[in-house]
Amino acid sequence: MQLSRRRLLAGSAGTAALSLAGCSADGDSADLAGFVGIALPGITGRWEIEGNHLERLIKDAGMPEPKLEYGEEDVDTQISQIESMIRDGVEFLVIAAIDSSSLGPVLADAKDQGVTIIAYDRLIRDTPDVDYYLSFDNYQVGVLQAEHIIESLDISNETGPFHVELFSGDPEDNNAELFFLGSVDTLERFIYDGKVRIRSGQTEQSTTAIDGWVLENSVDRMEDLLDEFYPEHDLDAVLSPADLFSRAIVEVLVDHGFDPGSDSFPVVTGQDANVESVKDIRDGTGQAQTVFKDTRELAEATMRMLTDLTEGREPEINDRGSYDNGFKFVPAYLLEPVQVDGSNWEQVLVESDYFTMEEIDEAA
């Protein structure tokens, strides 16, 4: 019997995480208490599987428990929850930046106190205050996306032309960006000779962001580019950075005539692995593609790096010359994503134990 991803993050720390407790001068773990505090922007979504698997790993791990927060989507919230562990005494912060260009006088305020800075999946910008960086390779995010409209569409071999339209994320989030040029970087060269054709005529990232990632906008733009653009329904993909919004343009597309399922719907990307996702990849009933960024790996190299830390070694980087945050060149690690479509998707997602059969066949 397979494991279920839930029972699976419950026993994931393994052997790779030493014991902390005995960083303390005594080895009382009492003396730790508040020793990292890890901010992350929600609870809804992924954010809250791993702020729970993070938490986890640290006590199981034989820290304290940590002081986690969710921002609620809101900066202020963020930057108060901050403020309230510094004073508390943390010595780590892990950080899921809301905005990552609002940050700077709280974390100057941390790094006064000694405190250690780690940017988390969101690399945090205009701030000379930031220690490490870790994430996966979002560049290469857009990359599969736009790789995958290539290959279902044989746009290299077919003479075209073919309708793409692009939407990026919230452009505060310094990954939108990297999805984006990615995506753009990838269909460039065909946009350039005519085989791709973008319609609407909007191919920057301020044309097609959705400002903070609010599913009603992508509603809103999706039904606005098919009314004006599209009425002979010839629209052959959409490259959308995140589930969320692929879900959602699923849905106007198939309420403006287009059928799911048939060789005529558009091929439209995702990412993230929602389990909603995942079924519909699976049924072949709407959207086609994810990317799928195994968010147990980032946890876990998150507890490795604190353990290098505290024990005093040198964190493992394998990037230092990528992520210009305004100030510096913030050392990095990054792990890799991976393409999740029809022909694979029991592979990467059920074999691995992220999700059940059951979890999947459940979903909404």
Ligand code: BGC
Contents of the next structure:
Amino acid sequence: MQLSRRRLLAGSAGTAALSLAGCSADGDSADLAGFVGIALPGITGRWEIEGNHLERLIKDAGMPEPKLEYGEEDVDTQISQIESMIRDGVEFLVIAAIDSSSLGPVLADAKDQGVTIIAYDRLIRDTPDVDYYLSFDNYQVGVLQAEHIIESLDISNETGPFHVELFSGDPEDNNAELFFLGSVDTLERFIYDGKVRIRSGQTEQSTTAIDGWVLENSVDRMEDLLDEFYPEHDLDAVLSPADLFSRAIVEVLVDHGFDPGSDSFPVVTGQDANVESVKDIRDGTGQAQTVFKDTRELAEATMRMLTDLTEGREPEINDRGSYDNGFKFVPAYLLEPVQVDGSNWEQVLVESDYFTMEEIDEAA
Ligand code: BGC
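Right, and the form predicted in complex with the named molecule of this protein, after the form predicted alone?
Expanding to the full complex; the earlier chain stays at the top.
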């Protein structure tokens, strides 16, 4: 298996693709050359749009029809989907893992078949069998969220104290830790000097986590926080790691009597530039910020990597030393996340044709 990978990098495209297909040299192998399996976590939020985009790019490049699966946010489902892709003879696996640390055994099987494994958006941990990582700078996502809170409330100049509560994502998703670290590192000095107060005392990843990125759990936690700690409505900001939670958090705030049109409405952050959140940001009616990760670029970077690999070239890597997955530093290609708020949503999202104004108007 290792031999065929080396041949891919050194040899001619045709030979390499054939050897990598993991098939005996019978008639079907050539048809499978470049066959990609895409395993995404679920259909909520960004993933479905991205799956369709990736599928289209792969087809447009003339590669075989990829196999695209969504894992229903369930680890075992994702593992059996990957097993079935391996049985079908995939040459490449592009995986956004539901549980970053549970794919070791299935990826070992994939490696035995000579499959090249690309961790998509989320690092795959605790296995030597991941070849590349393609994502955004996830630590920076958390930095941008915290910076938005600091700037909106002018925490550097005002005396405060400001009351903030923190949320983090699914601890089994490696990204959740990176987002949280980026945010906490950025807020830390204000927490130490008492300008930022987290009245719940819940400041760890473990106490702020929403398991499985389950929306309802973010609602429950926000309700509990408000009931227990903010009967006086003196909450200034909620650090929400993703739009998925942000709008639900805004709804809970409104239900508890916070006025979304007023200056005292808590600053709620987000990530992913979901269209409904962008509408809120535009209209000033709730969520105030999101982090735009141009998933078109991520899909295109994935496509370039697949093309390079099928044509026997080393793919472009821009980070070799940051993503230690417990076994090795995974060669990564990282894109930059972009801060989006009331001041620049149009420039970043409409002028770049990510959304039309009509799409934002029509968002529910
Ligand atoms: C992704 C985010 C997404 C979250 C929930 C993270 O791994 O990077 O973009 O909002 O998962 O699906």
